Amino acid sequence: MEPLVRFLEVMLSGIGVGIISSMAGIGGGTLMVPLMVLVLGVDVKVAIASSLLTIIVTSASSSTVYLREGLVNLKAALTLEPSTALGAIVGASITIGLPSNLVRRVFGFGLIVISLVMLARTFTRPKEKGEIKHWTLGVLSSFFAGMASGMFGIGGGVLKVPIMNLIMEMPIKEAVATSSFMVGLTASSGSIVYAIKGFVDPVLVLGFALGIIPGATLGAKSLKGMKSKYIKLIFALVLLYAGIKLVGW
């Protein structure tokens, strides 16, 4: 019975991740990894690897919707993704070569940075119109977004969206849709490195995937009537707390 209980525990955690991440408008990986490490007691490298593989599964549904609605900027996605994917491979390779305790602390610092980016985005007015600019800077910045994805097991949307919206001046809805389309490709690149080394836990991947998909739907429905700014603020503070716990302060 213990494996079944463990699987149900993971799936219920996935439902919670899906609800919160969809309400905050951020990828589930940002919350999945600290939850696996701090609550479920999973080794940080296994958590990162399993998170990336789960992101591939869960991102397919949202990117399909965005493609059907014509919101994805394919030119931008195809231009930025090669450097993002390369960054993910480099990031994953760096993480695998480090001791787990150090990875945990590095991830904690990364989570603190991500939470601060989220806080800044919460109070920064997104660009709604404008011609896409600064392609070279966007490509270079995307490499580091991919590196963060590979190192920390996140989709990278928390960094890709501001890169496309604030640096390249892409409209916010287009940036979100394009980022969602790229997330699965970026996660695929990083997860290959972890899978080769045997860090992926199929029970975690399946459990979280089965939980996140209905959880995200429920979260999206619950969002009506709620101010997303305050949800994002709370979510950023939760990530900041998780980052501090992982660092060990």
Contents of the next structure:
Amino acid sequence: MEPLVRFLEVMLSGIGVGIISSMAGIGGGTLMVPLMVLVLGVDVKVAIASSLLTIIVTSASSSTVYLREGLVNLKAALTLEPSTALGAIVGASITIGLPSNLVRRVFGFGLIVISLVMLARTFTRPKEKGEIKHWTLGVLSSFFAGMASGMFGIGGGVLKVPIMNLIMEMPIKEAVATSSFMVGLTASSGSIVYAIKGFVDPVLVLGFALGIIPGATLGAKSLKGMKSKYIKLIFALVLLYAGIKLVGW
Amino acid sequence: MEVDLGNLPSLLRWGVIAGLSVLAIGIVIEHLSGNPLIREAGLFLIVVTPASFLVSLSYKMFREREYKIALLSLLTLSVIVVSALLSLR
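Same protein, different condition: the form predicted on its own was shown, now please give the form predicted together with the partner chain.
In what comes next, the whole complex appears, and the chain from above leads the way.
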């Protein structure tokens, strides 16, 4: 009975992550890892690894729609992805080599940086139109977005979208769709490293994947009439708090 | 750049659905018999879904003479494969 209870607990958490992440307009990774570590008591490396595998599932689901609608800029995605994937592998290898206690603190610090990026984005006007520029800078910055993904078990969309929209001047809708497609590929590169080393908890992957998809649909429906700017602001502050808690300040 | 992908995007969705189904069955079997093989197969299916999409994409793009996209997807694929090989060491 105990494994079933644990599975239901994980799935309910997944529904919660799906609701909140779709309301805040971000991928679930930034919320999943702190939830697994701080609430479910999972080891940070197992949480990161399982989060990356779950992200492959959620990204596949959303990018199928974006690819069909022709919103993904394949040229940009596949130009940026090799350096992003490389970054993810480097990030995953760094995390595996560090003791769990230190990873927890580094993750907390990373979460603080991500929450600050999110706060800045809340007050930045995204570019709606434009021709793609600064490819070299985009490729170089993508390496670090990939590294964050591999190190922290996040999709990295929170960094990829600003790189494509603010640095490369890709229109915001295209940047979101392209990032959504790239996230799955990046998570796949990072998760291979963790999976081979045996860090993945299959119950966490299954529970979160099965919870996030209906949760995201529910979140998108309940978003109607709510101001997403305030939701993003609250979410960034919650992440900031989780980051501070993980660092141990 | 407009590229007609046809039914190719469905590969991503069906790949992970297949992976999750095998994983669910594998978890139950492991719980009953202690054999982790099917569970591992489920995880493997999920992890290789994006890579198999890239293989199919590059094949389709080569056939449609979109050589730039085809080569870029092969480059991404090679990075993923190299990462797997390095992790095995």
